[in-house]
Amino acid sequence: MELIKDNVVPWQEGSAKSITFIVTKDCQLACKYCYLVGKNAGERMPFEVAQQAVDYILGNPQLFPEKSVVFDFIGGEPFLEVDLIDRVCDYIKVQLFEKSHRWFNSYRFNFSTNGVGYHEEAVQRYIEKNRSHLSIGITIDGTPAKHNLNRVYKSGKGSYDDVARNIPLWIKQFPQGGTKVTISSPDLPYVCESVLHLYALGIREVNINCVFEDVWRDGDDQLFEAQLVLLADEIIGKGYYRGYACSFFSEIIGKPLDPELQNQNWCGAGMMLAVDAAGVFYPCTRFAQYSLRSKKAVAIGSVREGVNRNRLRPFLTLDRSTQSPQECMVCEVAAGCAWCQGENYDAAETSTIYRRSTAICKMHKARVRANNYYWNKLYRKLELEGETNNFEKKEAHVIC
């Protein structure tokens, strides 16, 4: 089996346009760390709005020159509107065919679902109908204790049992599918056991990240590092590095930046397009009002007027240097330190998109230290076992 070294590359990364339909702002859950502060049951996308968006996008191929496309359906919980989504997808497929569009047979329908209703007949009917062009990830946070700490119903009841029962069906249908795990301050003690628990459920790719919001307390970075070191020992000791992946461990992070080669924007805001129930366009969903705690939404057009290039232009100028403080540009471990454009905007003192939030700085540095521990220990093991000739050995970058 292969050695899992770095993160799995998304389908058509770098060559696919990402277009997001916010089909509903409702959800069965009330996750405590959710950035969607304006969820509600009233805003549901009418089919006519989705139809107008599709007509505009497919009718203006010069504005969307990418060779492939990912149609992302989100909420809230997108599968609450599976009948609407099914109708929209049928319309997209017919229009791609009738227009002989370059995206015909080069598209994906993408979902991140809470998994609660995954087994339902309407959802399964949709999956069977679109399987060859479908990507679905179920969000499960780990052990029952970790998952139920944050991912709760509106009543406060944990959702683990209702999600976990659907994992075997999901894995059977999408054996290469990955889950998305979110880490916040209260659940740090569960990180190691949660990743191992997900492996035990049969999930081979665990995409895991810390929230970008400023929620971190003194000492969280040390606790985080300790959990990742424990996890590294378990992954290496039990051979999970063969055939399993955890996005916290990657050889490409924790190095100084080459400013000429790594000045691109981390986030895809502006390169993506999101549309809400009212037909308003956004540079990404994090600039819609239900995603913002303290700022006003930033629209870049609508299904009626199209994309306003003047409103979009500031997002196209974003790169690392236009928004990062100098300490981030010269940081010894800057590579792999992520940010969210919407959180940058929401956390800034003014209404600017050019001020990078650095709330996760200490958590990134803790990850880098544990990451170096992981790769140094793994390569020592491989060397002792005479396996280094089978894998490309890279020089470890150490942070003190």
Partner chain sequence: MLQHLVIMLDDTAASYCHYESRKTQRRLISLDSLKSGILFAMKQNLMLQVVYPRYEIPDGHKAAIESIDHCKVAQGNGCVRGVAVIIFDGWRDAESRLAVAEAAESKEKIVVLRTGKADFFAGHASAMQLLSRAERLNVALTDVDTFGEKDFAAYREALAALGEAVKQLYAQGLRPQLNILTDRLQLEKANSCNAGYENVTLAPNGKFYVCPAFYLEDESDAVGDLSAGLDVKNRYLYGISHAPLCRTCDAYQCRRCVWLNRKTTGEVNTPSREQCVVAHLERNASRNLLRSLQSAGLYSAENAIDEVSYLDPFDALTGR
The other form holds:
Amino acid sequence: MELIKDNVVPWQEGSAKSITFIVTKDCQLACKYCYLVGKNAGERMPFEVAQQAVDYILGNPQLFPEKSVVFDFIGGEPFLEVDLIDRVCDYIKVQLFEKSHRWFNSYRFNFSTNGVGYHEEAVQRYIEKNRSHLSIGITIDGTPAKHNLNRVYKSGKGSYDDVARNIPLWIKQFPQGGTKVTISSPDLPYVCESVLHLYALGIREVNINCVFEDVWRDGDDQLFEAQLVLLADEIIGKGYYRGYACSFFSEIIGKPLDPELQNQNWCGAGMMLAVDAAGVFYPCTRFAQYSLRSKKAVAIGSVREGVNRNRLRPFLTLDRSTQSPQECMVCEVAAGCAWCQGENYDAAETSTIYRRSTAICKMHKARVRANNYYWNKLYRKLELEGETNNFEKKEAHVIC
Amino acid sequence: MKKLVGKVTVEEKDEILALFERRNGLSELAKIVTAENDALYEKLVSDIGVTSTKFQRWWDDMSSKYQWEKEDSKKWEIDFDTCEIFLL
Amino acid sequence: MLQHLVIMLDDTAASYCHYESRKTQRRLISLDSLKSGILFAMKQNLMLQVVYPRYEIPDGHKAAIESIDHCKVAQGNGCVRGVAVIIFDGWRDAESRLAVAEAAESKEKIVVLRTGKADFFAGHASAMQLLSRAERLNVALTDVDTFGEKDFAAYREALAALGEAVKQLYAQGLRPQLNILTDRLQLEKANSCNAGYENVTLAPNGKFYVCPAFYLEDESDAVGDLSAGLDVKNRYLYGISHAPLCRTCDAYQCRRCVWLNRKTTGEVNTPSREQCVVAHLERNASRNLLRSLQSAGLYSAENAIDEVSYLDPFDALTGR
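Other form of same protein, the form predicted in complex with its partner chain, not the form predicted alone:
Every chain and every other molecule in the complex is listed next, the one we just looked at coming first.
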């Protein structure tokens, strides 16, 4: 058994093309932190649009040279359209095979679901049919209190009970499945207990992040740090580090970044391709109109015209230094500080993706402090228990 | 209880991974292709045969090359992340 | 650092660059705005470039403009005196009216030839005449964004022919300046337009714009006005240091048009493939010209332009 469980790396990360079908803009829930400002029940993807998208993508393999592919189905809630998805997946499989496309040997269908309808017969039938090519994550935010704070039905009722009842079935089917937790300002007091609650439910991989939007209030960073220190104590004290992972704690974050050698963009927008119900292509779903508060959608083509490669150029040439303010370039804890290109665009003063939003800065710094605490405490424990002696020790400078 | 009995190269791992993925793909495709679609059905049946043969040949070639430990009642398994071969 | 202020005197003022000036309704800048703009330029220590309409402006406006050192930009129709930059639309326009313009002026001229690809490919043979009579010829292609593979091939051929013409003039002891061929012979860094960064435009409505093209495209796209001052949001994006494709590119003659960039890619700092390939065809033609001039002993052997394996720096940057 591994000594410390690593955060799981996504399937074929870096070598897989991500193709996203926005199958519906409807959802049973009305989560308070949801960035999808334009959700509605009207825009459902017709099969013919999905078919045209598949035909274009598979018919132009030179434009999509990646060796693997992940077909993402998102909403709203994607499983509201499980019949459509089933038909689209069948079409994809047949087309990949008929065309002897290289992706037939390396594809996945990926879902992030709210979990409310996971048990339903149509969903289960679909899962059974495509089991070996599926990756499904159910979003559950933690304790009932934390979950129901944000993840509510349109009526205002919390959705925890309806999601939690499906967790055992999901874990049985996808033992490696991870959940995605989003933290906003009101959630901060619940961070520690929520992660522990998810572990108790049997979820071994908790991917958690603070929202990128400018929602943070004075004192939130201290509260966040305190919660993470509590969580660190619990994970170490109860030995969760052996079999469970929480993406908040990572050895690679919180270090300075070389302005030239570590100049890559963080976000993958532009490497992906999203298509909506009208057949319009986007560099990521975050650039579709329903995701944007204050800016116009950024389309990069359509199923009829294909990909406009000029529109992709800014995304594919974007790097860290070009979009970051100077404070970020000289930041001593820059590693692991994330950004969302869509949020950057939405928050920028002009219509540009070359303007990094720094709303998350103080939360990242709080995370780094707690992360340092976690690793110092964990390695000392392992060292005292004789389990490791090969971690990087600090130089023992004596100041006197 | 599984026992580590050897390791293959990354290239060798990639070869069996592709065959493994293809076999899974063919298996799931078989659930939706019917004999009514003659051409596709025949292509599928033929591919299943070819892929199975290649799959078995990989294990035969590798076990012969590396001389892995074996037992009649047990089978080998590969960890695609580490390229390690286990007997279980 | 801001260095130039362009004042567009009227909505119908001539285009001197890639954009089209399609407005037909006259809208002259108010005298107050003109004077305020001139005052702004004086206080900011900016060089003034005044773009004229096709008609004669009122005396008050003339007097205000003459109160400061400036550069006049106008169509070659002879109705403005002392023009430094004469604009022609197409080869035929240039051929037929250069003499008229010359007759009206005494100074040597910078000629801007605005031309579409069809006109350029068909008429470039008459470049010799223009090159020998103008101090400098600036070709502004008005439809770069529509270039396809066949156009690239035709452009390559046209540049080669122009290179021969330039070489002949060199052999006659002349030193013709043709932006798309001879600039790169001498440049050691990018010669970008730098609109939004080193220059801005005061439009007839009294507001500032990145350049006239931004005004003509969308009046609401202002970057300040005469009362509140200049306010270019995300100004750093107009500088070459924040243009990933351009900052390491050595097609130094490229004007890096931020308006075309935004039009084609959505970002002011990112050029389209068409712009990059056209710029590299020019760069490579300059390289051929340089080598040809050097081998004929007509140019210093110290200058060199390296060979590169790509026409689009995007391919080199992204490894595609």
